[in-house]
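Take a look at this one chain, the form predicted on its own, written out in structure tokens.
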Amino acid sequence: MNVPAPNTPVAGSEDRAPAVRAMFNDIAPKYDTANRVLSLGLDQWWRRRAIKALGESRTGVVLDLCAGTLDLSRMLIDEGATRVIAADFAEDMLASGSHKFTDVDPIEIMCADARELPIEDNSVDGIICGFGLRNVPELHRALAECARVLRPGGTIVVLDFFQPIGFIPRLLQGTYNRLIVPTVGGIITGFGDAYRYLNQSIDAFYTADEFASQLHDVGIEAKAHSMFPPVAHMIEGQLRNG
């Protein structure tokens, strides 16, 4: 039975952030399925490349913000980094990929909200973050802190669904966001409604370009690149020295 998701989030509006938390802890127990059939396999693909970009970072301190159930975090740890954080203000999410981590992993989880970080000042080597930017409120606050907790010449790779631009990619993404993703997100899920707000969310998003311009507004040079299939994108950036 596909039951309407409590409080569904409204796309770009800048008071969301209670009802997108909402939403995603009540998706979080079939969170992982529904991104592995939605995407075909390439979430795994997606986040094995924006690992890779990180470079030299990803064996460091490394942020993982926006984290969800983890998938990332598990790879970063795979991939030899000397400590995770994992933050996400979504609870249930955090909880639902714990299990992927045995006491001796280097990895602390924490619950919060990317637009304050519990976290020491120029204290991480790289900051990663998969699909999670699109749904927070004031941007600008979320980029800010991220700026403020990375090291000067630290790396920050952002993977995401951006506003499409040109007919093909507003063509493929467009009909599988409002057709199928929907539909099968609900039948995986029981939350239809948190599957249509993926759609609405893109549609009041920044295109890739816009987004990489917002971090150069907090001292980070980025710029972006289109995945294979072309409905997302990468953002590479370092945090300027002075």
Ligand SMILES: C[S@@+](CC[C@H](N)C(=O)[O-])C[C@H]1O[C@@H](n2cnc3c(N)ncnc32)[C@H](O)[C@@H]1O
The other form holds:
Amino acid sequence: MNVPAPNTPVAGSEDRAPAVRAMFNDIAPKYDTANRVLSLGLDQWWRRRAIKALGESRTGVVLDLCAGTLDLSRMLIDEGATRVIAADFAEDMLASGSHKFTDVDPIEIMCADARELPIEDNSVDGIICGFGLRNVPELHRALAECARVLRPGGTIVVLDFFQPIGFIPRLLQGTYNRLIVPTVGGIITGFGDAYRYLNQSIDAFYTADEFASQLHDVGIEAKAHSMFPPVAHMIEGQLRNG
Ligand SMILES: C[S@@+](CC[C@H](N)C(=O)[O-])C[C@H]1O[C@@H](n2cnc3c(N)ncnc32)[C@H](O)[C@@H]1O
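Okay, that's the form predicted on its own, but what's the structure of the form predicted in complex with this ligand?
Time for the whole complex; same chain goes first.
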């Protein structure tokens, strides 16, 4: 049995937020390097595709939710976003990515919990969230916040690893995440447990279709799309008008 270290978050438990925050603060300095190595560079390609999926919303005011080291925020500004609001509750993740911007870039970086966003109702044209919502306890609160801040007709794109369906995908993804990810992630960041948590968090998460129906419950019409290779999925949704 996999026994988590004392400071390791337990996926599925409601009080794991402080441990999740501490874990991301720990791995922040090496987070980008670990991503590139573990995904063989695919992570940035997935992010670019997610930005395109925002459609016209990407040139308006966009919330980068669970923004981490701000890769998606950088891409949004490069795509012509009027303003990017980058929100994350791990201040060291945000600090590690802040060098990606200059003073003239239209970005507002805020340390905030996805379950309680200090953002006005109906004030953003689009929301993007990369690999973040899987880590948020009380997911329904975070999704209700997305529906609250998004303007009617606005678009949300969620890129993440969801629970795989079918024996072969489960076997392949589970083996890679159990054997390779903690070892390589541990060598790069010095925190192997953080990368053991990745697999746990996927196991405890929804399938992509189940996630889309959670969005439906807060008034967002959503559809799941598989990425290549089909380990990552993208959920595209639009807030219903009225
Ligand atoms: C795997 S990283 C993803 C970062 C970035 N979006 C990316 O594409 O690489 C997950 C991020 O979600 C943030 N996070 C987790 N739970 C959160 C919460 N309740 N509120 C705000 N941010 C949260 C973590 O601090 C972390 O930076």
